[in-house]
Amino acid sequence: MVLAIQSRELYIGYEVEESATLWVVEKLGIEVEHKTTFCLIGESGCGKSTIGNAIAGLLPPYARTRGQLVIFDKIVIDRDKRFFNGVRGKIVVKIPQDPASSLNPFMTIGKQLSLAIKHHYPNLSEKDVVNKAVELLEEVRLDKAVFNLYPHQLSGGMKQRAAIALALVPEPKIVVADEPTSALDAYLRFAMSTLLKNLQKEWELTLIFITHDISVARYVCDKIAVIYAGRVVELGKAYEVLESPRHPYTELLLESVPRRLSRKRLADIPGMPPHPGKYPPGCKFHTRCPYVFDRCRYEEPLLIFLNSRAVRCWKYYGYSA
């Protein structure tokens, strides 16, 4: 087994004052096998994008870290130090949630692809650069006519595909896709998910897929980490987590998804998630959990392993309400 990503007691926070840090992600310990799709799911503000940015080497200067993050045996975060040279933008790339943020509105798609290709492959001839750009467009199922179009001439789905083509220029090993389907309608969400799933197989990528859309996660992912208040609360194979959830938060997430025929939710998750970095004591989910008992309020459970599943919940330590 080749590990593409491994984190060890990783903490990620943001400096809010000279001596104060809001720790958004705490105690993160994950292992991602190469050539698989690993999903991070959870509500907005749970820390998914912060984890994705850490993997992609895109944390801002005011971010603070502890612990370690390893990418293909290279330590890229070691306590408060970061070492992403030669990794960021080459081995690891990120597909943004808003494709417009990665596309220059004043350049054609072909021009943008060509500039990126020349940067990574300076010895290619002009003809080879154009051919490679067209090949990349075809890889993401765009017609070669898109080469001469500007971003404003493309639909939302086409812009997203163009952004993916741009991300694939350096032939990365790891792709971080942050909510790539959130701005698309149901049909395009399925089409985009299918594209990413196919690219992951064809290019033998490690795909970090960040989403709150469980229907997409069910279709795309090999393994799922459910994130709440900056912690992994459940981890396992996608079909196991989604078919038989163990953590109360995962249960409620699945119950809050509208059913296909009625489009009605079985239930809404009570309460609101805590503000990032301002988490309650004890189990971070205890203020919303239907199974809460006294110990949950003052002591946080560790992530325990149950066969092929990991769960952070006192229910599985032999305690009951």
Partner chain sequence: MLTLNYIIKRIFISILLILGIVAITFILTQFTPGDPAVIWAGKPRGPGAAIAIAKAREYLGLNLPIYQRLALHIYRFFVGDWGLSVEFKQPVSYLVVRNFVASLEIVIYSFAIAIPLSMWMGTKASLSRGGLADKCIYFVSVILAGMPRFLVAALIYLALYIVGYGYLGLRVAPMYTTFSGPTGMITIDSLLLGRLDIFIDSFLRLIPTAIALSTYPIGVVARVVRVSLSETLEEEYVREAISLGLPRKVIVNKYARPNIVPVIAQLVGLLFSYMILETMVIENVFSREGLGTLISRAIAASDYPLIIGATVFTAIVLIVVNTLADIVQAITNPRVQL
Second form
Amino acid sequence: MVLAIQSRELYIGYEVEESATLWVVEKLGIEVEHKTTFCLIGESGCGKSTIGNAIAGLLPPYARTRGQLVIFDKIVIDRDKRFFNGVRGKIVVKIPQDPASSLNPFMTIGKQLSLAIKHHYPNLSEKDVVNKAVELLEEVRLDKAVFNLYPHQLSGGMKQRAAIALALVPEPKIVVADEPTSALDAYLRFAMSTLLKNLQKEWELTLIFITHDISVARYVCDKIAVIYAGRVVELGKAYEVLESPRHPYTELLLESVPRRLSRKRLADIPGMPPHPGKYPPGCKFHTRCPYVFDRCRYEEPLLIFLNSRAVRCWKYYGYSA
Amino acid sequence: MLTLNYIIKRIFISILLILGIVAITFILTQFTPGDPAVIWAGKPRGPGAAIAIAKAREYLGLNLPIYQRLALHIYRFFVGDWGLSVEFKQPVSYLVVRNFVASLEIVIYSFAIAIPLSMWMGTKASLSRGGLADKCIYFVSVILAGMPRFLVAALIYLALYIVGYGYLGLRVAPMYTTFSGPTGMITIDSLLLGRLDIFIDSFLRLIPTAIALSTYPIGVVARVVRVSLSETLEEEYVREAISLGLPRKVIVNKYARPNIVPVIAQLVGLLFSYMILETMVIENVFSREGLGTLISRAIAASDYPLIIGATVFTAIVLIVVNTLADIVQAITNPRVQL
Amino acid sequence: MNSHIYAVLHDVESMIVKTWRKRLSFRIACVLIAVVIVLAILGPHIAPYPRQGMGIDIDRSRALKPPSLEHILGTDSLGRDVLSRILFALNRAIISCIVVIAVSLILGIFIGSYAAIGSKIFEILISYFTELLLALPSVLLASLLSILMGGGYWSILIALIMTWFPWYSRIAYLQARSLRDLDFVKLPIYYGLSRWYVIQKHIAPNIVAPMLIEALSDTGSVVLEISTITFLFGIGVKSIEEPDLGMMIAYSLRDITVAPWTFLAPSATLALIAISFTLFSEMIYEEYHPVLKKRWWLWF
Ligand SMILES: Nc1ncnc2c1ncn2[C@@H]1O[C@H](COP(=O)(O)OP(=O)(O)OP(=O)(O)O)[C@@H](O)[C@H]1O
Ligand code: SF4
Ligand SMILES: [Mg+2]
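Provide the structure of the form predicted in complex with the partner chain, given the form predicted on its own shown above.
Time for the whole complex; same chain goes first.
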């Protein structure tokens, strides 16, 4: 068992004003085994992309960090220092959230691929570069003709595939896929998830899969972390978490998804997710939690480990199953 | 295909605009307050006045019916018969075109200086935004664009004067004044005709004016490049390129830079009008012949035909330049959302 | 209407206050602008030699004196105190600039928003007309008008208004077009209220704040452009009485090698005005720009 990613009490924030930092992600502690698929799930604005960017080494210069992040024994984030040389673009790459804005609109797909290939394999001949690019396009089930097209000439699904092809150029070990399916329609979503799942197997990747779509997560992932207000609130094997959720937030989240067979009522979670900088004291979910009791309001729960999973909720304190 | 449609539409619009200009000149020559003939003749006084006014009346065809006048006007406009200058006693179209081309030469040279320099400055600034280099470049460009052009020109002139090169203002040395060529731009003509001595002479004389004029586009373009490059560097696709581990040079030159080419094309079109004004100022400071010296003499002499001719010609050139800028913008930007 | 005006002023004020707190160059620019405006208002009253300032008192015996205690900025070729001339000219420059900006802003807002909510034909006509006006060079327009109307200065102001208001009407048009499909604009027109009323009540208040900042940023350019035009007008003029920065500069040009102060003092004043207005507006722009307000460097 090799740990691909390990984070220790990681805090991530953005410096919005001079010397005023908006902490978006707090106390992040996750461990991801190599060659597995790890899913981050949560509502919009809870900090999923921020975590993804931190792992891919793409935090902008005005981002602040605390704690540690380790990728394959290399400490890449150490308190406020980031060391991504030799990691970013070689070991870890990111597949973007919005395919429409993530390809260079001024270059054909082929040009972008060959630029990247030339950089990563400097001694390939011009012809080999093209061959490799076409190979990669076939790998993501794209037609050869795409090589000469500009991004705006492609459909959303094709753009996403092209972006994946680009991400595979450096032959990475870790791929962070930031909501690769959210901009697509239901059918393409399934096809894209299958593609990623197959690629993960073939290329033996560690896939960090960020989504807010539970059915996709169920289909793709091995392990899952539910994020709420920048914190992991529940962590465990995908089927366990999704079959028998423990944290009240996960329960509500699952209820809000209509299941095909049971035709359960679509229950929206009442209230709004809190914004970073305006997180409530105590348990961050207590403003919306149906089980809230006194302790939740002033004391933040710890991650409580129950067998193979962990839950951040006072309900399970002193409970051992 | 969309691009082609857009280009055809843009050209059509510019033709309409030029027709609009013809209409304006018709109104300005035929329906002026007071007597159009008096104004056309330059409000003459003294013994020859009556004759001059009568001539103007005949030229304008003031006793013809209006549709004939319109036809005559349109015909003359396109033939290039724009009247006779009161002050210089020469055809307006000849004077205007010749002097405009002389001024255009300065504008072109100053853009040639300004655009590479300001691209470099803007890139430098946006790559260390908020840092020392950015602050310096920013304030330098604000100061350059904010200084009145006559101040810049006069400072350069003073410096040259003190060193002893104050005569560098004129277009060519007196011994070459009879030289003329096909384009009217002396540096190009002399090269075309293989007269290297004239080229060096006129080039040296052009440089100070071009530098003085270029301070304005440098100040403006550098800031625009800075802003639009900064915005581009925060784009998702640049972040993707970073994620792929591409080297800085590729990211800045191949990913971020192309985005600002259409922006600059548009900006050059917009700046053009103001640049003409600034050239006039600079020519006056260096007492170099060109549109500026022509116009300031025309103003003093109330030379109505000449000023109308100059207005119309500059307006048409501006329309053409802006159309070209829009077309360049449409071509260089593959995301056609027009 | 009063409450609208109050709200707009409040917006502008909060922008200024926020930027003031953060940026040193903005503070400097504000102070400079305040000084210029105070001098422009008080200028004619505090000028050391008001008669020379107005250009009446001419005495060639004290011509082209270098700066001294008596004449802080020296004297020009007609023996007039340059400082007094500048103070008088400043007054005139600022007033004419305010007139140009205010008139073109109002014209621009109304014509632009009318084009956005008026009929289709009107919209197209206005857009062509705007483009046509933008193609006309302001100096030449000014000189045409001055020949036609006989008045020098007013024709310059009118020419400037004619070339500046198309900008504002274009901006206003773009902004109003984004509003025209919203209910608070669509419904009143649908119920038959007059378009002018809708513009006054619903469109203008919503677009005026950003346009006011835009106009403030153009103030420097307008001052520069006015004096550039008067400079070109003044080149051919033999003798000048009226205090005007551009004319002063044009007239002092021939003495530049013997008495540079007569040229440098008014030009430097102009430069100061233009630069401080540019800084003023650009700092506000930067402070509210989502990207520019943050530091950035080559971090990858
Ligand atoms: N560059 C940034 N500067 C400042 N704040 C930011 C930046 N990026 C994100 N944030 C803030 O961080 C919070 C989390 O953003 P993030 O993009 O990580 O959310 P997300 O979970 O990915 O949401 P979504 O599902 O919408 O993508 C947001 O509230 C956002 O305002
Ligand atoms: S700690 Fe309390 S408020 Fe938070 S999720 Fe558990 S029960 Fe709900
Ligand atoms: Mg996201």
